[in-house]
Every structure is written in structure tokens, then in C-alpha cells.
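Let's start with one chain on its own, the form predicted alone, as C-alpha cells.
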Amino acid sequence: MGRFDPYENNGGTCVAIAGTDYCVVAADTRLSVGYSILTRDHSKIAHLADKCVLASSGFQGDVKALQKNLSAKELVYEHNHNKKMSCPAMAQLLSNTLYYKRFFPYYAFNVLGGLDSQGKGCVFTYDAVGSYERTGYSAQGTGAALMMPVLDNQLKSPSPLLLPARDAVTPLSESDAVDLVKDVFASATERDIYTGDKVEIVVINRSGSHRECIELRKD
């Protein structure tokens, strides 16, 4: 008899880049188990608040449960406070939600992106039990190890240990950041069998958010 295992990694990769007045959040649309592709058109991105987007890879059952949990808490917050939750507030809520389940964690690896109360881009990156950090860019998922060296090379985020603290937002323009995201996904798709088919890109800025999809290789 096989041992019961409540977890399964459905693969996929998520990336977020924060700029001075924008944030780009992207994820591929492939959903796999082992060497089988279950669907080529599965969105890993959820709009949680007004200027706040969550991208998650890992076990998609846990990802959906986590997204529903956060959406419900955001709705309660909106009714109680008569305003939408800010992106840094949602980041803290996500951390608390993941840490609350630390003994039977959500098998989800999250990147949260959006605009803070000053209109500046922000990216928060997480582990499975809620430890998080605000950065200028991040990647999570099966292709993250292939993407992060390229992002490090192109964006050169300052060390969080530097004093006084430096601004972590990236110097790229919005269109350049979108082009970089397309490049890192095209690159990772060549080597990671769990990343591919399409990349869904959401750009959040002062005027709102817009979404585009770019085809990747399908083999």
C-alpha cells in the first residue's frame, strides 16, 4: 500500500517586479503532476484587493483554499473599515494566515505584488510558513532557481543589511520590466518541464491594472 500524502507539487513559476510607480506580477499557466500536464490554461494569479495581486505555485488545492481564505478576510476588513485593504496590510495578513497553519502548512509558495499607500511598487516574497520580506523583485516556484540569477544580474537590488536602508524598487521603466519578465519566462521554459504554455502578466499602476498573455513553448 502507498503511504498517504496530502501534498502534491503542481509546478509552475511566479515572478514579481516593483518599480517606482508600478508593479508587474506574472505566472505561467501550466498545471502538471509528474510528467503529465493536466491543463495548459490555469491562472495562478488572484486579485485580492484594489492594488494587490497574489501569484502562487505549489499544490493548487492549497493555493485555492488560501486564496478563498484571504478573499473572505479582505471582505470582512472592507465591511469593518469602509476601505480596501492596502498591499502591505494584505502582506501581513498573508503572513499571519500561513503561520497559523504552520503545523500542517498550505503547500503554497507565494509572491504578493502591488502598490503601497504612497503609490510605490512593492513585492513581498514568502516561504510556506509565513516568513516574508519586502523586496524589489522575487521569483517562486519550480523555475525560480533559473530566473533569480537573471533578475539579480539585471536589477541588482541593494542588500537589506545596508544602513541607512536603501530603496528596493527597481530602476527599470514599466515596459522594460514587462520585457524582462517575458525574457526570464522564455529562458526558464527551456529548462523547466513544469513551466510553459503561456505567461500571464498583470501590471498594476496608478490608473489600475491590466493583464496580458504571451505564448511560451508547449513541449
Given for the second form:
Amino acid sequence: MGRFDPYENNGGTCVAIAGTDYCVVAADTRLSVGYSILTRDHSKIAHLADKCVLASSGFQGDVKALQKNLSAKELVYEHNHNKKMSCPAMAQLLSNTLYYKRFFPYYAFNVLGGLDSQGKGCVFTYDAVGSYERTGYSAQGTGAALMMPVLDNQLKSPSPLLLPARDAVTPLSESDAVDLVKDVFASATERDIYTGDKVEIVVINRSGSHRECIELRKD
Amino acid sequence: MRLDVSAMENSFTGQVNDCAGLFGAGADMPGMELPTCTDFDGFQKETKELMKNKKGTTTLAFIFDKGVIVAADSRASMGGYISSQTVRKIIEINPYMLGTMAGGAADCQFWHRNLGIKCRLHELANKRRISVAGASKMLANILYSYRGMGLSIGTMIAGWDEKGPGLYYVDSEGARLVGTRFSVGSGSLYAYGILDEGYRFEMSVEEAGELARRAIYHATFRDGASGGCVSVYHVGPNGWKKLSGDDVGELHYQFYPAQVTPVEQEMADAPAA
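Having looked at the form predicted alone, could you now put up the form predicted in complex with the partner chain?
All chains and molecules follow, beginning with the one already shown.
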């Protein structure tokens, strides 16, 4: 019979792009098991704080548990410190939460996006056990290897590790970033069987967050 | 043996105005959850395949008369896919101690941060800084208690304490070695070649930094799992300072400037003839 396998890959791709004063977080809405599509309308995005949004692909059962866990911890933080968690604080919390399950991991590939305490866009990218890095853009999930080269081509800026530090290339405007996200999802949908149906795009900026859904190929 | 899970204990459980009871959010974090299965090591091996962080990296550190030089590349690979070219592999534990990252990125990040916390607590409890030997011993003991459970860490702890410059190699198998020259990772073989050839105990800080930079560059040239940027740090009596950060692609043309080939020149001349 074989041992019970606690994991399952539900597929899908998540992307986030950070700008000077905005952040775009997007994920497709297809949920698959093997070659079957279970639903075309499942959101992979969770609003953890007003300027902080998490998108996760992988095993959606673990993703759901992780989102609930983080929301609860955020609430406790608010009660203790009398303020909402900032995005960099949530980034560290997510890393620790993932690492606490180092020996029975959350099968979740996360991208955290939002505004930092200075109002600048920030994106944090994770592996399944909590190693993280602040970057300008990132993709995770089954279509990530298809999307990252396109994002690198459009958005790559001099490494933050360079000394003397070099200025990052002028980032895109908010509408250009959203258009790039739409294009990159359209491309990944062509070549990844697990990505498609719809893409949910959340934009966070000074005035709050705004959500739109764009149709993708359903085959 | 009793597992040392003190590092994993949630800070909520210790608070005076205990919110753990209210929500239960703090209460369910006694330590690390273990899966219920007989073949623990096998399960770990399988789940590790999900994470797939290999020791694809090059890091090095050496002691010389003016302190310690620490250098690393910045590539993270998951199998054949480059997941990042901008990873910080030199971790600042505190202003006078550095740690390098090789192996599992999450393992290194978490335990180095944990070590930094323990070092700070030591300072507060003992009113003096912890020694490099002490810090490396703390880390080595923790890693030894997790031996066989699948952690993957190959790190060097470099710092300056009352005894002068200190360098220790600590890994997830439980090894802790004192030494003057170390290189860790898949590119370490290439780095050792350059490092051993050019090393002298008496060097200026610039010369030592340049040697480290060249060694990492040559490792990135030959090892597919290493690349990105070379970062070089110097640890002196007043703490660490970053000496250089260079993109390896650009560094190549500094060492091997591009030359115009004769064939191209011929082709340029042909139409006129």
C-alpha cells in the first residue's frame, strides 16, 4: 500500500513586483491535482496587514494553515504593540514560522509583498523552509522558471551587494508594472499546464489596496 | 539524548501578561513538531528533496597578520535552477563577528540569527563580549544535538576578540575545527588552489582582499553552482568592514581583458579589397 503521503502539489504561480511607492502581487486562480483541475476560482492571496500581502503556491492545505497561523500572530502583535505589523516585520515572522516546521515543512512557496515603513515597495521571496531575501521582484511556483527570465530581462537592476553601491535602474510606473504582470502570466499560461484560468492582481500603494481579475486561457 | 529545543521556544510563552491563554496562539508552540513515522531519516531525505538547497556555493576565510578576511559568492541554486544571484552569504552576527553560509540557506539564516541572539544575551549576562571560540562552540553544540536530522550547514565563524583574530569551521555533522585557512562549498577546490598559492601571513589589507576576491572569482569561473557577486569583508580590532563587492561577470574582463581577434579584422577589410 505504501506510507500516507502528507503532501500534494496544487500547482499555480505567484509573482510580486516592488516599485518606488507601490507593490503589485499577483497569483493565478487554478487549483489542480495531478492532471485534473479542481477549481478555476481559488485565491492564493491573503491580506495579512493593510500594507502587507502574501501569495503562496504549492500545497494549498498547508498554505491555508499558514495564512491562518500568520493572521493570528499578527492580531496578537497588534494587541501587544498597539500598531499593525509592518511588512519587514511580517517577513521575519513568516521566516520563523516556516523554520519552526523545519522537520515537517509547510509545502508552500511564498512571495510577500507590501510597503515598508518608509512607504517604498518591498518584495520578500522565500523557500519552503524559511530562507528569505528582500528583492525588487520575484516569482514562485510551477511557472516561476518561465516567468523569472522575462522579469530579469525587464526589471533586473545592479545587485545590492555591489560596493560602491550602484543606483538601481528607474523602476516602472504602477500601470506598466501591472501590464508586465499580465503579459508574464499570459506567457506562463501558454507553457505551464498548472497555470491559467484567471490571474488575481492586487496593487498596494499609499491609498490602500486595489484588486482586479484578468481572464487567462482555460485549457 | 534530550533534544535542545530551547532555541525554538516561542517568546510568547515567557511573557508576564500572558496572551497565550487568550488565543492559544502562543501555547501551541512548545518546540519543534516531529512527524510520526518510524523512518525519520528517510522522511527527512524525502522532504529535503522538496527544498533542494544544495551546498552549491563558494565561501572562504583566512587569518593574516592584520585580522581575518571573509569572502563569498552570491548564487543560490535549487538543482539546476538559479533561484537567486543576490544572496547574502556573509551574515553579520554582531559588529565584530561574521558567519558564512553554505548548505541550506534557511538553516544557515535561522541558526546564525539565533547565534547572534545568544551572543547578545551572553554580553548582557556577563558584561563582556563573547569570544569567537565561545560563539562557535555554542553553535557547534546546537548543531551536534540535531545531528542526523537533516540540517545542512557548513559555516565559518570569524571574528576578533581579546585573543586577537579567530576563525572556526562549524558544520551540521557536528565538526568544529580551529584553523587559519578554510574554504567551504562546491567551488572550494578552485578557491583553495588560488588561496594556497597566494597566501602569506604578512600582507596588507588590500593585498589580502584582492587574493580573496581572485580566489572566489576563479571558483565562480569553473563551478556552475557559484556566481553572482563576490563580497569581501575584513575583520579587524574594531570590527568588520566590507572591502569590496563586484559582479563576477564584470570582474572577468578585469582579469582577462577582451582582445580583438584577427579573423574579425580580416572580415572588416574584405569588402574594400
